[in-house]
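Here we start with a single chain on its own, the form predicted alone, put down as structure tokens.
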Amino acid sequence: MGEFLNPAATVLILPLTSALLLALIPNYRVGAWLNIIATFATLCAAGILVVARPAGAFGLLFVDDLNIGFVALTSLVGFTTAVFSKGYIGHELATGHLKPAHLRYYHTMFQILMGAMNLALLTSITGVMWAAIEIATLTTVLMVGIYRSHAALEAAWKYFILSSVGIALALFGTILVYSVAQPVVGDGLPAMTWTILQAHAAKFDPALLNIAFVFLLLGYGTKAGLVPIHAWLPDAHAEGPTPVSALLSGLLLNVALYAILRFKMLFVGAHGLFSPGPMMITLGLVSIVFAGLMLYRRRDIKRFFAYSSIEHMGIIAFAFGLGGPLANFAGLLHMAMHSLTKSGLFFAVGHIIRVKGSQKFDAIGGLTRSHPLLGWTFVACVIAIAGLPPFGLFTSEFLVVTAAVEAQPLLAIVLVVGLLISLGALFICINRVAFGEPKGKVDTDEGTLLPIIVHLAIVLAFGVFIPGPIVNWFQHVSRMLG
């Protein structure tokens, strides 16, 4: 047991100890390098965890094929974001947009966020998962408001208020699950432990469990950015630092969806429950169509891609709402591909803001002429997020549509229409940003594009060929989800 527990515990201990160390270091450059080293060490520990692939509960930790994949993805994106953050935040500091006093605990919060997300993924206790997501929420609230401008503080406050409402609903749902389990498995931790809950789900009171899932879906759905409980997300992306946008869209939304999936798995073994599928399908389709339409009204590039994240969360919710081996496989693949693609896209947007000095569409045109490498990299990122071949999101969206055609042909029509609406907006975005006469200032200091290229390479590789072991892994998790 010890050799299996150590990698999982290390994934949690490294960010915590790194946060304590970084809190003592006032120098930004030293802190940035230590932040990179810490996230790389966490990535190595996650790699060991993937290779070991333990299964079962180990104390307060719970490891299975579902959360191992999420931990690996979280650690990878955390590392590449730390690399991107070093240059981006350093440039903001050099240009006076950020002051040293604002960055005193930036890297500490970065590590707390990474540790909290991994704790939410690995804990075996429902209440601990809720607390970890709450810690991640509070940390990102502070990071969103780091510019200390009126708009940034307003966005952080809005994020705090709406997320608090969502997390309160999730807490109530968690308490209801505990109250349902308590008469069956006893008081205390057994009534909050995933393995015990799943083993005894068939004995739970279906009426209360139905109500609990409604609160859980609305609560964690707020954190996932599903419409109509999404309003915090565009402001938080637009006003916060771009590395935080990458972490929000690439990771934290996934963690919230993971929480929904964990509770949804209880319904697989329970009797007399309504299917959670229709609720997830409805929220998913509404999110897809609404976000697609809102893309056409955006004047800010970060706000634009925030709505794109809402759309993709809708696609994932729709896939898991359909359920079944194919739809679940597609949802898992889409979560992974979206995390890598959207975080890489926000890296590109960060570089654009860096060289153009603005995040408004009117000030960042003609990028392929003024900054050819950055411009064409951005074009590739947008093509990837649009779900076009040969990138991985094309594969996942094709599978979602295929599953919808087989299960609910009429819903498939709505899905495809929503995807086409978003596709049109993304083509307009490419035309406005990448082509035409250059606009705005021209700063030749682009910074390193390596994190973007790494993400694009992985997404491209998955679009061309998914390795057999990963296919088997995803298929097994798809069966677990029911």
Second form
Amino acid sequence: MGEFLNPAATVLILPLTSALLLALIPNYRVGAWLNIIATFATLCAAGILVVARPAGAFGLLFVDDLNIGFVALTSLVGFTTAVFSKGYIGHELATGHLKPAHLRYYHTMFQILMGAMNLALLTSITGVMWAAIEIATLTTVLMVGIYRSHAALEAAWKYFILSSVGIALALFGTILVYSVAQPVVGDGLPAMTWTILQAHAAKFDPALLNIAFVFLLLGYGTKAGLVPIHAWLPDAHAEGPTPVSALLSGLLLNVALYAILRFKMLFVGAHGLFSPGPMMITLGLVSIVFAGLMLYRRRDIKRFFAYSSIEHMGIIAFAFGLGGPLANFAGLLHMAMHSLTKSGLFFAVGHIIRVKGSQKFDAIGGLTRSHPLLGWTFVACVIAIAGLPPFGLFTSEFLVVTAAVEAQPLLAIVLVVGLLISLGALFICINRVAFGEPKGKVDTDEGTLLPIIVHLAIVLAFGVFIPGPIVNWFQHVSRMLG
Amino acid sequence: MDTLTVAHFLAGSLVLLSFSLLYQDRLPPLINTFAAQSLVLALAIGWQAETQHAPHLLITAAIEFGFKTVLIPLVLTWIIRNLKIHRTVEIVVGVGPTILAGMALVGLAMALMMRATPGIGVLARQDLVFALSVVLLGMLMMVTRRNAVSQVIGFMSIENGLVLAATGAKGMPFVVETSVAFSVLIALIVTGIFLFRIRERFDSMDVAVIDQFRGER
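Please supply the corresponding structure for the form predicted in complex with the partner chain (the preceding block corresponds to the form predicted alone).
Below is the whole assembly, all chains and molecules, this chain first.
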């Protein structure tokens, strides 16, 4: 019975029971409200989890300083996305893009996705984490294809095939890690449990562990959208519903990176091993530069910001690849800030698409004049995502660059060039979308901008001042990551 | 034959059948070859269940046999007959270069695993070589084929390699659950193919034709 009262279990049980309920409720309005209530309850449970912090293992779950922060972030963004989603789907129904029957299915998938992501974060077993990420992927595939248009089905199919291959690679890596651990810690579950794996990592066969990490990095890297295995990401973001783009960029990419980080932690305890750093640095830098270049000449605003997500995943992979307390701190901060900013940005893009009736850049222009509040909020979001002060992403990017200059000045040059390339593209984007003569339709904007403003406020607060306890917590996790 | 020889014989046959999948140029024989590979996999798992004294692996063997040897090939055959899909396999790279690339991949798998795995048991190590070969050959098949059905068969043969690796790792938990999860995944893919066709969304099963929309280039 104690297991069920545990806050760690509540974070999983709430979304999954809500998913069942939502599958039974035909009325989409009730469904949208229940979706909000369920994500809010999950957020409260996550809050209790953070405050109570019951460290240790419970059955197949365990809580430590690394995953607790991700659970809090996931639940927060899940809640704000549910609020945004309610307004968004109302408009999609009105315009006939979606039917009420689709929404029942959509809300169910939403909750399964939230539950699966929390399970992937909280489980103590490598195999369960793999399965949870597979479930999360499948639900997003189904959500991306929900419009049933030719382009949406094709984006979903591409996402499905590529992520299935990624999932297969990750499973092979997981099996290899088991084979490495099994002679040392014995048969069965112990050889798949994070804490036990980490305690005995020094005794593992280094060569095979290295090979395992290559498979895991490529497998979960496919899910995280690292170049060259990113091809699904822009299509899936552009063709799916906007709340799904926000969840993909803001949360699912983070969960995939979390999986890579967990496996990377095995190398911390093991001395004399080949370091996983250089591989992550290479993938990261390639992603930053490639995505920076791809940001130019985009015609579709959602596709544009999908490439921006690839760039930021590259920055994070680069930071963790460098390692050391400073770079790890920067990586963690960047993950949190990017998640909040990018999901907020996609909410803003959702509002823009609604007023303009199109997601092509050609149809969007002069937003600050026609819709001042929405226009300026969008400008603030883009400034934040560009890593300019006073927002939190400036702090984290500054720290990444500092750490890179200290460790490898040459790599720092590549990094800075990549960042400047994307900065230019983002300025062009602001200029086209927000300023000049209003272009295209000018429908009135309904629905609340509150979720975006909440996200921006947090990101701004982190840019100005990070509270002491949070700094301590980040520093502690950075040391865990080695 | 002693224990190792039988396990090797079965796992080696899986790799050979993977090569055989690479040079099939018509869909019906491709499906049959895949069914044969799944049958051999079911036998290999059954043998592992016997040698590791792990009766739960028999469930996995039963799933592999019932689902991938019988059900999926029947459904795929039914789909290509009813949806009048072209029976030839459209390939991107010729058969000769593909087979050569496949041989290189198997060599890579051996070089990688044999050097890296002195620490683990002989049985597990050889199994990992074969399993990695099957996985890599499956991926090769996925990139060299355009046809959606043959891509799915490529994916399923990757999965055969994974199941071989998982059952070869002694005492690995969740093997049965994993094979169930993969079966669900495959069922969804196959249903997806069927639904896309039945709604006349696409005129061809050739993914390159589906790819009219390729994103912005």
